[in-house]
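Only one chain comes next, encoded as structure tokens, the form predicted on its own.
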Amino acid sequence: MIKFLNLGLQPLANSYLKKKNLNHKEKKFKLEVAFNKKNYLVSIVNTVPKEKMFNNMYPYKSSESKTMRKSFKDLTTKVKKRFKPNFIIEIGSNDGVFMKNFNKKNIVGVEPCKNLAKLTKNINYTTYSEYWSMKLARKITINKKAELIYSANTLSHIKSLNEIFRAINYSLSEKGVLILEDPSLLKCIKNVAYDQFYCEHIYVFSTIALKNILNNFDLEIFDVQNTTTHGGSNRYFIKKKINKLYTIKKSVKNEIKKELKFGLNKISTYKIFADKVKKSKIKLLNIFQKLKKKKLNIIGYGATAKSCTVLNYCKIGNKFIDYFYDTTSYKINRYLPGSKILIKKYKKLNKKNIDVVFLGAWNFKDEIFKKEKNFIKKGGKFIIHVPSPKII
């Protein structure tokens, strides 16, 4: 493993603070990112125990985003038409935004965050509030194997890739399909989106790395689709090697070709990326300093885990940003970890008391700009840091 990026001491990205705990010392970890030159995997070096991240107070709910609801709904339609699955396992079912599109008899959810698992249990969807493991895989598939396993933005959170894919191989029927969706490393590096790295994102997958890993478990990618979610993701369609029902599509070869051409197999690419990240930090901080000299009112929009990485790395706190707006009920009236910026319940942006908005949820830019068109029309500005810090 070769370290290439140091994002400093970071708090747990989703550990939002109550007012009474503001003066308590926060637990932080050194956020370093490394490259494995043998299998091309990119991962954070110091991991945090899963129990500290995924528990009964997990704040993120997929269904609270219009973009994500549409993405899951569109995928469901395609899945039903293409694969016609009768038994589905979803690993990381969150608040059930994907599950709810299927008959309750045909799908099982795995969601270790008890507060989220409760939401689907309450409407009679079978949901295991446990961490994905070989033991759980045996329990779920005791009577029949899965024809489809789906996991979005979850497998990259689990440290043991060996445990993940052994359990998936065991659970999947011979003709079954695994659909894996996660942020694209190629997009991350191209866009200088260093905020894809935080405590939960142990890995950011490339196709070349995933191909090498899957090979160890007799699994292979047979199709890849690029999606716009989370700032650019890949949707991988994976099968057992013995499954001859699906031929490997050109999309796989094309994606690998793109990644190799960009240099995702070379440490030099990541060193260039690290240099761009340092420059991005300086540029973003300069923007905030200039705006504050003009005594402009700056707020944040979207108190995300991603924004946590940016704010703490760039040392941007409540001296620069007055407060954040967010729609997630759990976050309201709490404070962002590390930067200690207050989070308020979302209201439509008003040019009368807000001059500039830092876009923490930059990956939902299009959705947000549609919602805030009146603010923009009246001269309201946004700060965005991807791919390069600027005011728009």
Contents of the next structure:
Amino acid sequence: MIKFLNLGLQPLANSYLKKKNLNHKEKKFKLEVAFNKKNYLVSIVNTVPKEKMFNNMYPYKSSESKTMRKSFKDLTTKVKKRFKPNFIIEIGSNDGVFMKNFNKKNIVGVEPCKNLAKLTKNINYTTYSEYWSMKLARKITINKKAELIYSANTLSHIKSLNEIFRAINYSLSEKGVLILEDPSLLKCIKNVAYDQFYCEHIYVFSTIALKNILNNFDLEIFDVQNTTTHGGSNRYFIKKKINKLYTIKKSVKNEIKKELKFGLNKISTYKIFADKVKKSKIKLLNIFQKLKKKKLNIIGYGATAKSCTVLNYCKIGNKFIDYFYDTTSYKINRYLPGSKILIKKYKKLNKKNIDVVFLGAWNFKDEIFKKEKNFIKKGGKFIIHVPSPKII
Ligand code: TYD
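What would the structure be for the form predicted together with thymidine-5'-diphosphate (TYD), given that what you showed me was the form predicted on its own?
Up next: the whole complex, starting with the chain shown before.
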């Protein structure tokens, strides 16, 4: 592994602080990113035990945004039509945003965060509140294998890819399909979206890396689609090599070609990226300093895990940002880790008391700009740091 990016000491991205704990020392870890020359996998170097991140207080809910609800709903319609699955496993079912589009008889969820698993259990969807593992795979599919296994924004959070894919291989029927959806490394590097890296995102996958990993488990990608979620993701359709039901689509070759052309197989590409990240930090700080000199009121929008990386790496605290707005009830009245900026219950942006808004949830820019069109009309501005920090 070759380290190429150092994002400094970072707190756990989703560990929002209560007021009474503001003076407690926060646990921090070194956030460094590395490239594996052999299989092209990009991962963070130091990982945090999963129990510290995915427990009974996990704040992130997938159904918080319209964009995500629509994306999962659209996929469901397509999946039903294309694969007609009768038995589905969802790994990382979160609050049920995907699961709920299926009949309870046809799908089971796996969600180790107990607070989230409870939400789907309460409406009688079978949900295993455990980490995905070989042991759980045996428990769920000892008698009947899954025709579809779906996992969005989850496998990139799990350290042991070996255990994951062994368990998937065990649970997937011979003619079954595995659909994985995760942020695209190509998009991340192209957009200088270094905030895709935080404690939970152990990996940001490229097609070339995933192909190499899957190969070890006799699995292969037969289709890949680019989606717009999380700032640009890939949806991979995967099958067992022995499954001849599906032919490998041109999309796979094309995606690989794009990635190789950009140089995702070369360390030099990542070194250029790291250089751009350093420049991005300087530019973003300059923007904040200039705006503060003018005594403008700056707030944040979307207290994301991604913001945690940006704010702590760029050392942007409550001197620059008065508070964040967020719709997630768990986050409200807590403080962002590290930067200790207060999170308030979301209200429509008002030009009377807010001049500029740092867009922490830049991946929902279109949805948010639509919602805040009055603020924009009245001259309200946003700071966006991807692909390069600017005021718009
Ligand atoms: P997201 O960018 O999906 O994830 P991550 O934490 O993985 O970086 O998080 C979006 C956050 O933004 C979530 O806390 C909800 C919040 N949000 C709003 O407050 N208002 C909105 O209109 C939208 C779309 C999101």
